[in-house]
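Next up is one chain by itself, shown in structure tokens, the form predicted on its own.
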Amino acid sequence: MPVIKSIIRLNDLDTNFVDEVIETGSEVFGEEIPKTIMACMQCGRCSGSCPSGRRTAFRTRKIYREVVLGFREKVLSSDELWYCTTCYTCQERCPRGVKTTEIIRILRNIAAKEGYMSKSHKMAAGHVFRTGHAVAINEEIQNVREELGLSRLPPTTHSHPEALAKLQDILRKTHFDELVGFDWETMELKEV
């Protein structure tokens, strides 16, 4: 006889979760894009075509089913939510036109506001605060650029400190530093 791992009670589900996702997404994308989550028929094309899903536990359709059913806490606290690379492969293959990548972004925004953000995303954000790039240029890349006849530094915040200062100002004004837990005095994350 199979062992029941846990019992799910209707009172434990947030039946308004899908409405929250649609409402939150509507503020950015308009109402139609987030509403497409309701068109998901669980065919699995998104999960089957996902590059991240081949190497991790990430299953787009599973997350969407959990959203619709009301597993709010489980979805928002899930590490898998952060495995999506936003490559749009799933969205291109969806026969129902579900705007999968945007919905993942909406879910991540809700999760981040509630204190759930993956360590790797926080670390990438830390690089953005310091350099303006999620992946800062290193000596090896500078050498390759030079070999290709390019300047050692690209024409980005690496070459334009005034642009980095403007970006950092935006990060402060939007309170993204608080969301991620970035300390401007040490130029490091408060917790990793």
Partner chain sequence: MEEKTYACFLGCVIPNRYPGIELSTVKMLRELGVESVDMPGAGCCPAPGVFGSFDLKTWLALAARNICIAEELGCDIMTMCNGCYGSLQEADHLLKGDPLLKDKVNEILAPEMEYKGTINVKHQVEIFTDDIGIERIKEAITMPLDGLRVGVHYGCHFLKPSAVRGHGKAERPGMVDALVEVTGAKSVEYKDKMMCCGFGGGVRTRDIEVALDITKEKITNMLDAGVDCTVNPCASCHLQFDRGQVEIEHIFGDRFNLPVLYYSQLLGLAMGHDPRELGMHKQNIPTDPVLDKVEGLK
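Can you switch from the form predicted on its own and show the form predicted together with its partner chain instead?
What comes next is one chain alone, with no partners or other molecules.
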């Protein structure tokens, strides 16, 4: 039988991880919401409520435990982290008031910063850089709009270049371009 090293030394984990999560979340939510993770009692009510968990290995409960104990790399690199549809069912039901869904969003923010944002997500973001819309107009829909008696282009950033410029300015200021790897020269994602 092959020998596997199955014992984890808790001391070797990143015990500051939970503080990092709370600190990151505090920037937008204030401290109270991310701090609720500390009160998780591992009852599993979240995981059993999860529509994604019923078809994937995503276990919200397990993620909160791993965060509190300091499994930083494991949590941030996991695919499961991205299976949450943010339906909030778990957050509504949590008996300890853990703001579960918000914590998933915070964890994803950290994961994105660590380079775990998927190509598909970057591409979706790319549409916003170019058009101000995550789902942009196309020729077919322009025809449909016209047929329905609407303007070919909606009165959004699609027909207001100055508004699009302002939106792009925001993306620069928040360094979202760096996070996504967007090249303003080519208006495309940088090749990794």
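We call the rigid core whatever largest set of C-alpha positions still superposes within 1.5 Å between the two forms. Numbering follows the first chain given and starts at 1. The model shown is predicted, which means the values in this text are computed figures rather than measured ones.
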Hinge pick from 93, 62, 150, 116, given that two rigid parts rotate relative to each other between these two forms: 116
Rigid-body rotation of the smaller part between these two forms, in degrees: 18
Backbone CA shift between these two forms, residue 126, after core fitting (angstrom): 4.5
Backbone CA shift between these two forms, residue 144, after core fitting (angstrom): 10.2
